[in-house]
Structures are given as C-alpha cells and as structure tokens.
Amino acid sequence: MKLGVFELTDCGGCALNILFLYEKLFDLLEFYEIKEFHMASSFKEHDHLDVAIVTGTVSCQRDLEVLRHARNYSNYLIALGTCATHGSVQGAVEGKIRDKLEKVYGTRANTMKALDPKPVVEYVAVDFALPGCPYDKMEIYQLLIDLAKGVEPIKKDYPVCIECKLNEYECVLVKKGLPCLGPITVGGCNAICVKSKLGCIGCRGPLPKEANPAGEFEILRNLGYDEEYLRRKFKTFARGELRW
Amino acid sequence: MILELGEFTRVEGNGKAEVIIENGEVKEARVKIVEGPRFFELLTLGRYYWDVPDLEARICAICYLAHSFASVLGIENAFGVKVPEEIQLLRELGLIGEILESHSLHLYLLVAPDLFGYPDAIRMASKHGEIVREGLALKAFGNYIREVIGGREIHGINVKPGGFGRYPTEDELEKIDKSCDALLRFAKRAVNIFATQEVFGAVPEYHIATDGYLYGEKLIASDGERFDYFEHIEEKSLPYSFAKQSHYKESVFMTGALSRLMVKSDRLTPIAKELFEQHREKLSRGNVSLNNLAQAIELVYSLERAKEIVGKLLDHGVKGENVPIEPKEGEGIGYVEAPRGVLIHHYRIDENGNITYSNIITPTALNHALMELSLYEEARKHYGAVDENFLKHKLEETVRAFDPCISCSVHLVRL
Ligand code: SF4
Ligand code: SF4
C-alpha cells in the first residue's frame, strides 16, 4: 500500500510521533512504501496514495493547497491529532486573522495568506479522524495495520476516567477537588496524566454523545473555579465545542 | 531570477528557500518560513500561570521540554521563587533528554542519509542498519528520559512551576544510570561519522549562550558580555516570512550545539572534553556544518553528565518535595537551551496570578540571519559552476546543518 504524510501548520508531534514507532515503523513498512513524508524523507513521488495522513490545522492558503492535494489523491484520509480533528491550541486563539495579526505581528498585512486556524475535518470528509495531542503512537500503528489487513478499526467511545480506574490511580477531582477533564475527554492515552497526580487537561478532545460538559462545568463551578478560567479551560483543545 | 528551493524535507516544520539572481550573479537569498503563524502569545495572555507551561509545550515537539522549562523558569522568576537542588538537577535531566532525542533525530534521521547518500533514513538502513539502529536506541533513551521527567515521550504535563507533578522512582533512576555506559560506544561512534562531514556555511561573528550549560539566569555571548536579551538582541518582522529576524550588536550570530562549545568548552564532562580538544581545531573555524559535529559531542556530554546527575540523585534520595507558590504581580524570563540552541519565554504576570503579557523568542528564529548568510555565501560559491539540482542540494544540505525547527519559529514576538 501507498502512503503519505503530510504536515500542515503545527508542532511536529503528530508526524514525529510515528518516527517514535522506531522497530515498530519498520514492521509497517512489511504494508506500506512511504512516498511522501518530508519530516523524514526527502524522497517524493507524486502518486495516486492508498492512505494519507494529515497532521495539523489548515492556517494559512498553503495548508489548504496541501489538504486538498491530499484528499483528492488518496482513497483513505486520515486526520491524525487534535489540530487536525479538533483544533487543538492553535484553534482556541479566538478572534479575527487581521487582528490576530496585528496583535502579534504589528501589520493589517496578510501578504502570507494566513487564514483562521481551523481543523482538518471542516474543510474536506476524513475517513478516520484520531485526536490526542498526540496520540498514543500505538493507535495509529494499530490503525494502519487494520487497513492494511481489511479489518474494521475499532474506534475509542470512553472518558479517560475508565482508565483512571483500570489503573487504580486515585481521583485527582473527587479527592483533590483539581479541574480535571478526564470526565469529558475521549480516552486512549492510560490517563498518563494522571499518573503524574495532575488533572487531564482535555488534550484528546472531546467525548461525543454521553459526556456532560455542562455538568462538568457546575461542579467545578462549586468547587469554586472561576467561569472565565473554566470556559478557557474547557476550550483549550477543541475549538468552541464544549457548549454548556 | 528567482532560483526556488521547493520546500525543505528532513526539517522540522514547512520552510522554503529562494536565492535572487541579477545578470548571473548571486545578489540575495531568504529563507521563508510558509507554516501557517499559530498565536501562542495571544493563546497564554489572561491564562491562569500554572495552566501555562502545559501550553507553551506545544509549540514544538522536537523540544517541548524546553518550552516547557522555559515557561516554568520565566514564571518562577517573575513570584521571585527558587527551587532546591534535587529539581534543578532533574530538570537538567530533563534538558539532557531532550538533547539526547533531539541531536540523534537530527543526525542519524535528517543528516546521515546525505553523507551516505540517501534520500531518507528508512532507504539508508538497508545498507547502513547498524548505524540507524544505534541512531534509534539513542533518540528511544532520550524519550525515556523524557518520559521519566516531563509525564510523557511528547507534551507530558510533570514539569510544573515549584517542582514536579511526579517525581522518578529510584528503578527509573537505575536504569537510566546503565543505559548512559551502554550508549557512550554509539555516541562516541557518531563523533568519529561527523568528524568526515567536509565544512560549509558562513561563519557566525558572535555565538549566543546561557550562562549555565542547558540553562541560566542570563545570556552569554563569545565577546564576553553578560546580558538580558532586550539589551543587545534586535529583532524585526520580514515582509515574506512567518518568522522574525535578530542581531546582536547588529552583527550575525549563532546559537545552537556549536556555540554551546565554543563558549562553555570549560563546562564539558571528561569524555567529550577529550573529544572537543580532538576536534578543537576544525570546531574553531566556525562553519555553521560543524554544528553536526558539534552536536555529536553533545551527545557524548549528554550521556557522561545524565550519569553524574543520577549517581548525585541516588545518592542523596529523591525528597520529592515542590516548592509553595503564592502568585503576586511581576515580570520574569526564562533562558533555557533547546537543542538547537537559546531560548527565551518572557511573561508579565498579575497579582491573580493571569499572564498580562508573553514573548517568546526561539533558536530557529534567533539563527534566521545566519541561514540567509549561509545560503548567500554558499549560493555564490556554487553558482554556474554545478547544475540547479546539485546546487538546490547543497542548498538544502546547508538549511539542515541548522536543524531548524520551524514550528518554533513561528511565532512572535512583542505584544
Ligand atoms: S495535535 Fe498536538 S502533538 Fe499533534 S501536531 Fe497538534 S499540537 Fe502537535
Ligand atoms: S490525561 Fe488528558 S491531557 Fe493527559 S494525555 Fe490523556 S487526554 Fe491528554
């Protein structure tokens, strides 16, 4: 099979993460024959792709060239990481891209043709769409061995609180009253933060569906956070979805 | 005309280079940083001061430790509050994993397939998997390190202002402890492979440090002078860029492996003193390709000094005890080394405890001018005398002696 990965505007991680794969990387090199990666390689061909992954978020008129070059030459996408499932930091910077630029750049001027942050997924339809910023490097090993074998990727539908319990680490909300997201964000990381006695702070997302951010948001409310911290907060990773 | 270099493979982030020619001759080159900007600034300002370093991380994978580090550095200056030596010691531990995973992703993955010939690292393993392979084993061990002191191999949460989340046990402590005496061959290897990498690039006047070896109070540079950074570094916006360039003095400097050795040779473990005397020479003409060569030391460094520091740790036990904090209104910098060399996280922060202010200053961008230099110098040096192809490599070969990280450099600057 025929892959490519291509990086828009983002930290690296999320194609970097597939290099950690390190042994890993070359049992799925059995699969797959790499034909674009430029982090890693400087080989490219230009060719019809089995799978393409993209990481990051479209932020400027180059990103979307890339996307759309991507989605019109592959069979499967892939929307690997937050930025590019759901934003991730780059999406939260609320405001206007002129002003944005203003602010920090000191020019009305877009002479770079920056656009508005905004992830993979509302720009063209995705096969797949795996956040975590990253994600656990498994994940997309398993994945792509899935596709390769035409086996059906189980897709993760629980908070990271199931693996709080599976590993019996104590609750950072209920017995240290900290703001932890774990509750609301999609497991699939072993709630590795955790681990570290701090509270999640949301980096994979969203739950769809049965979570209770606006519940979420009460009790931590009466526990006495402040609501503008907690709606920053809440929408650190995802982009204006947590409504409540 | 306008010879363009499509955009830089191997390099961390999406940069692209053009060289402008006037009747046959070289007259300019830039290098454009076309990633999209990404706001951290505005991303942190009104944030509550403990979320932040968590933030910050995400400006770069390669050296989110270092982001991370300089953040907590920049926010405990600015509450006046010092740390013991056990977290000062693991926060260094810290940094050198972050070297460790750094240099080796940059040598073994990006540089080694041009010296051997390859297009990638995966293509030169078929032949040369030995090589790859002990290139691996040293970026897996910095990610344990990483893992083991930041929470995780990228964006771990552990690094917090006043200590840690978590502190390592002593079985961690022990197994890296015998992992530095297995991986010094290896290293000491990658020393010997960069050695024979012939010099290019231009010759920075100044090179740019912190004062202590992975991180400081204050920057040092090789005229002597000891400073903070507004006082000699300029900076401006360029028209066809993402990314700000800096002078210091009004002079072209470099900050990274190379200027690392070069002012604090003094600091160097037993080993890679040994090494840095050996090469001594061929490091003094200060080509920015001897960055390479530089940066195999480093790993030699990494792993002498990892070893130090856990045999001190073990020693004395790890109290894993942070330090309290009580926001109050102040202004503070962090100066940290990243890999690829200096960086600066500067913050204004109120009596709540909420940043009212952040500016962020990264190696990739601090070296900006120095690229251009390079790629002018050797733009004009091949010029007519090979064809495009070989030249737009040589080119390349020369943006990635810098190790460029260009998600860090995309993003400003003074607000
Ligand atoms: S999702 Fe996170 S780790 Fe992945 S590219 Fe974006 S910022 Fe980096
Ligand atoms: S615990 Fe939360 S913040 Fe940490 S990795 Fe998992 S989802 Fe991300």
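In this text, the rigid core denotes the largest set of C-alpha atoms whose superposition between the two forms falls within 1.5 Å. Numbering follows the first chain given and starts at 1. Because the structure is a prediction, the values reported are computed rather than measured. Compared with the form predicted alone:
- Shown in the overlay between these two forms, fitted on the rigid core, is a CA shift at residue 95 smaller than 2 Å.
- After superposition on the rigid core, displacement of the C-alpha of residue 75 between these two forms stays below 2 Å.
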Second form
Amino acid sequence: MKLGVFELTDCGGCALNILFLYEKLFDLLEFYEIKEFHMASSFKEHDHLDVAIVTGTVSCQRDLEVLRHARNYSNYLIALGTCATHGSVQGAVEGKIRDKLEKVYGTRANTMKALDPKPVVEYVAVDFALPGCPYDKMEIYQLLIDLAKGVEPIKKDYPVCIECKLNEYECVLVKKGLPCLGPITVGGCNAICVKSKLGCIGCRGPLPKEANPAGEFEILRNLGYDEEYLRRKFKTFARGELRW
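Can I have the other form now, the form predicted alone, not the form predicted together with the partner chain?
Only one chain is given; partner chains and other molecules are left out.
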C-alpha cells in the first residue's frame, strides 16, 4: 500500500511521533511504501495513495492546497493530532487574522496568505480522526495495521474517566478538587495525566456525544475556580466546541 504523511502548520511533534515508533515502524514498512514524509526523507513521489496522514492546522493558503491534494489523491485520509482534529492551541487564539498581523507586524497586509487556524476536518471529509497532544503513537500504528489487513478500526467514543476506572486511578476531581476535564474528554490516552496525579487537560478534545460541559463547569466553579480560568481551560484544545 502507498502511504503519504503531510504536515501543515504545527510544532512538528505529530509527524515526529511516527518516527518514535522505532522498531514498529519497520513492521509498517512491510505493508506500506512511503511516497512522501518530509520529516523522514526528502524523497517525494506524486502518486495516488492508499492512505494519507495529515497533521497540523490549516493556517495558510499553502496548507489548504496540501490538504486538498492529500484528500483528492488518497483512499483514506487520517487527521492526526488535536491540531488536525480540533484546532488545538493555535486554533484557540481569538481574533481575526488581519487583526493578529497588525498586532505582531504593525500592518494588516497579508503577504504570506495566512488564514485563521482551523482543523482539517472543517475543510475536507476525513475517514479517521486521531486526537491527542501528543497522541498515543500506538493508536496510529494500530490504525495503519488494521487498514493494511482490511480490519475495521475501532473508534473510541468514551470519556477519559472510563480509563481511570479501568486502571483504578484515584479520581483527582472528586478526591483532590483538581480541575480535571476527564468526564468530557474523549478517551484513548489511557488517562496518562491522572496516572501522574494531574487533572486531564482535555488535549484529546470533547466527547463526540453525551458530553455535559455545563455540568463540568458548574462542578469546577463550585470548587472555587473562577469563570475566566475555566473559559480558557475549556477552549485550550477544543476552541469553542465546549459550551455551558
């Protein structure tokens, strides 16, 4: 199968995380022929792809053209990382692009053709979305193996709290009063923040359904966290998706 990895505007960590698969990356190479992966090689060959992986947000015209190419020339498109699935931190910055340019550069001229950062899912249809900042690298490994073997991948639609209970971690929200977004954040990280005695920061984005941000907001406010702090915490990775 033919695979391409395309990087839009982001920190580069999502593409780098694929290389951090180390030995398992060689397992993938038994099934995939890599046609483009800038983080790994300067080799590039334009061809129709079986699978295209896209990381980052659409933040300039070049990003948009790369994304549309990846969509148009692939059978499966995977949005990888929270920038691609929800917009993440850069998507959470408020204000219009020309206002930001003026604030930073002193001019509203947009010579770099910058766009307001948005997740790829707002521009094209994606077949699979794996969130996380960083995402669990074993998730992309398993997804690629499933696709190569013709197995229907499992989509995760349960909260981080489920993984806390399965691991028998102490609830940091109830027991310690820490601001934990686990009840409204989609699982798949194996509750790694709670494992470290910290509250979930919501980096995998909101649950696709049945999330109750209003209830979470009220609980945290009753614990003494002020509204502005909570507003910023809720939107850090999810932009305006969480409302209360």
